[in-house]
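Okay, so here's just one chain, in structure tokens, the form predicted alone.
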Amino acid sequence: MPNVPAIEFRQVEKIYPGSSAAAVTDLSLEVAEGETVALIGPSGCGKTTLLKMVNRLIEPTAGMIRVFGNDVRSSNPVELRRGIGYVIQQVGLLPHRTVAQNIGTVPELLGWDDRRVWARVDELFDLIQLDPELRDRYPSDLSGGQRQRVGVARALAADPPIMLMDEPFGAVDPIVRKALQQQFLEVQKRLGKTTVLVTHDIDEAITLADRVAILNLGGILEQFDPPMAILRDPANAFVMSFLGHDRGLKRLSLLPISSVKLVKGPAVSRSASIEEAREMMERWGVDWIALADGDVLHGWVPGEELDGASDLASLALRRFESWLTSDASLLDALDVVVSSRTSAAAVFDGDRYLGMLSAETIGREIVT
């Protein structure tokens, strides 16, 4: 059926036995096919409860959950779960089975023949960038990052249309976590799986998700929008507080350099005169000058080295050690600006010089 949401929550409520307060309260939202939605909020806001209700690990007290238009309560729970990939923080790999056997678990349960199972395992080793030497190792022999990769591969093994991920990268160190997040984005770009992701990290949510659902205690939905819309226009004081005081910087992480107009910056041609270079420095209020001809940036020199020089071409040029491409984020650019001697970020397309970014230009994007 056209335009049917991949996942639909309609007035869903969950009250656990013995509790007077609802874990989820009258929640309605839709997840489009191929979309990644992040569920985020304080502890006790019902994030994991919502996730587990999709594959009937938890049953709702009231309301309806549909998967591709079908009420999940009408589905056999075991069959439903085999058609949905599920990744958890603790991974849950079977300790007595090798890495390859763990990845092939669901296809085997679905009755795939051995040749098809092992072909799929090989495909996933390549997709998830797992070292082939890990095939015959056991989970206890793996690092945390390797176990998470295997967990993702296992969830993808039967090529499910839906992926549920419960803090999948929360148990690894920040460096490995960033690498896994980047790999998730690359895999998602290739596969386009409908994904619901539970996370406690707002930076992870805005990096990975197409839309973010911010929940309050009791599973109350406070805002459900694309990350940029939430950062630009928080729905209320709770959302604003949850985002933190650096939401302007978070916005910069989502904006590519290509979204702003670049300027040539304090630059003159190598054939320009010393006086022209001084005038350019004064105009920009800097103590250095760049030398550029067309789309070629030769380098820069401190203003003090113009003293006594006969021409610019005779000066020893410094390279812009930190440079960026136009698909980098404005947050990356800001890091270069504040840490460089020139307080400017040079932007290139391959070897072609595109222009510069200053702190002033980036700052305007924070408050826009």
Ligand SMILES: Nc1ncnc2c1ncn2[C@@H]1O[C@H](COP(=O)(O)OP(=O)(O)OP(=O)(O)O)[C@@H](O)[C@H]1O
Given for the second form:
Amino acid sequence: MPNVPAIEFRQVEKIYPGSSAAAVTDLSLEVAEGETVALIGPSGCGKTTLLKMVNRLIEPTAGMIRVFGNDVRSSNPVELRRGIGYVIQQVGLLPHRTVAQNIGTVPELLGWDDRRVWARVDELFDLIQLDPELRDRYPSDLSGGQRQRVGVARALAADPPIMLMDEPFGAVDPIVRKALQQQFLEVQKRLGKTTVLVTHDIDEAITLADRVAILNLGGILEQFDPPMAILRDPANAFVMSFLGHDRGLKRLSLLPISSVKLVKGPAVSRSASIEEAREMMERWGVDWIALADGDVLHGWVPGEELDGASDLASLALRRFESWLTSDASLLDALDVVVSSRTSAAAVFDGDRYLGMLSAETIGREIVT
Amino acid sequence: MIQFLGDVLGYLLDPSNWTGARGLFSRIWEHTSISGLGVILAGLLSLPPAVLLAHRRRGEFLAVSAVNLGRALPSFGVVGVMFPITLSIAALTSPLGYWATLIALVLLAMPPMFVNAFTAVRDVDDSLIEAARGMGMSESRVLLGVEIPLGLPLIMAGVRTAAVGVVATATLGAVVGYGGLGRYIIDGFAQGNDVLIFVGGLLVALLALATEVGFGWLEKKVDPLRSRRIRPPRIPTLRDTGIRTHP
Ligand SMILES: Nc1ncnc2c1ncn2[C@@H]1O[C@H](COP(=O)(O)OP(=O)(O)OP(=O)(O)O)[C@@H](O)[C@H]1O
Ligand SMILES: [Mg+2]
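One more: the block was the form predicted alone; return the form predicted in complex with the named molecule.
Let us now look at the entire complex, which starts with that chain.
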């Protein structure tokens, strides 16, 4: 059976005892192997409930959940959980165990011998780039960001094929969060774990996930699509309001520079005459001129310095402060372009100069 | 007054008062042994059900009752109530006072132990238990590896309270015919000998104090979060040794 989904929710419903309203309502969703799915929605919409039903911390009241084709009810919950990495919302590191012991918990439960456990812990320290000196410290000695990384490392310890992560980067400041997200992407590129990630943050969902499931109160699935599709075609008003006003900007964050056409820009050859340079500046309506030959960008000079100069080669060139690599997103580009004096950014592929990206080019992408 | 204290000191310094079946050594042994046994039995009877019930989040009612029971029954009353009962049960056992005292002490020690152990386990942060379960710890592992270690200081505090109460109350054993340091007090009253009364009271107080201090020390010792704080950060990694350390 090749295309068995890693996780499958089929018409799942959860009504907590003593509660009249459903926490999850008739929800069906499949997560493919190796895929990262983000669950997002307002507080109390059943994200945590959904996650916990996969590893049977909570049992659904109706419907079925399959992991690699097997109904989870047919597995022993303790064994099932040892095969699924779980990062809880509150991190939940055991305060009486060292960082290393915390990370080694599941391997230890699986009965690995000590040597193998510690070797694995070393590997994970490496993977999440945690200072090895922290091994024998206790969770209370760690910063919030370090704790969350340890929480993720702990879930990864036994190399489970599936990871459930409940707001793994929740309780940290935006800068640390960005760094953790970046690291998640790098680790995920290497490991390719099937991941279900809960988040409150639509930007996080868009950056990290292959597909995003947007949930409404009562655990109703409103839309389940790749980020780009959600931003382009929100299924309904709820999704639209959830995405916010800056839907266009969010799209930019998903588009690489390579997806748009670069312009030659106000650039002339180094051997061009002063007249040619002035003409080019006028054509582009800018007060500066770049000197480029083929895929080499020499630099730029302000227009006023052309006055009285005999030829271009004699002028002192300025380096482009605003430059980008072709794999950066259009949102990064916008940031650079808007804050640069030249209102255009030079784009490079390694050392190779590719062309310029102007504010207009980016603007066209927001509108469409 | 000085005269009196001198007499007390004189009594304590006289080696002949320490030896023999009715000497201080033997009375102290009677006192501590029955106290120790009482605490151990009470622990065996109350701690396992307390931690198990708390682990299952059951038995709240029992814990509340235990608190009230502990408050409602003055220890002397327990001895008084228990003596006639145990008397009939243990009619054939000589010295009867021993059983009456022991049972009274066990009953006295159980409520604080039960309540503390129950609370200790119940109050362990839910998110830790969920993390533990979520990683695939069995229920017994959650209890033994997470709930009990984290609750240990509070559990030990209950044992300490119980033990101090037991040491103090064991004095009443003398009333029902058991030995122990209470004998000095009873005999002192009977003979109108204040020195004896004082010696008995003093030794009971010292014993109770020693119990308090000893268990207090133990309580700190077993605190999984405290012991690590005094521990200096260790730099050499486990990789070098392949040995696992425990906090
Ligand atoms: N153990 C429980 N007993 C009863 N109701 C519960 C329980 N756990 C959650 N609920 C309810 O079920 C609904 C969904 O809760 P859940 O924790 O899954 O939401 P969530 O999306 O994870 O929220 P948050 O973003 O705040 O973490 C909420 O209304 C919540 O009050
Ligand atoms: Mg939640």
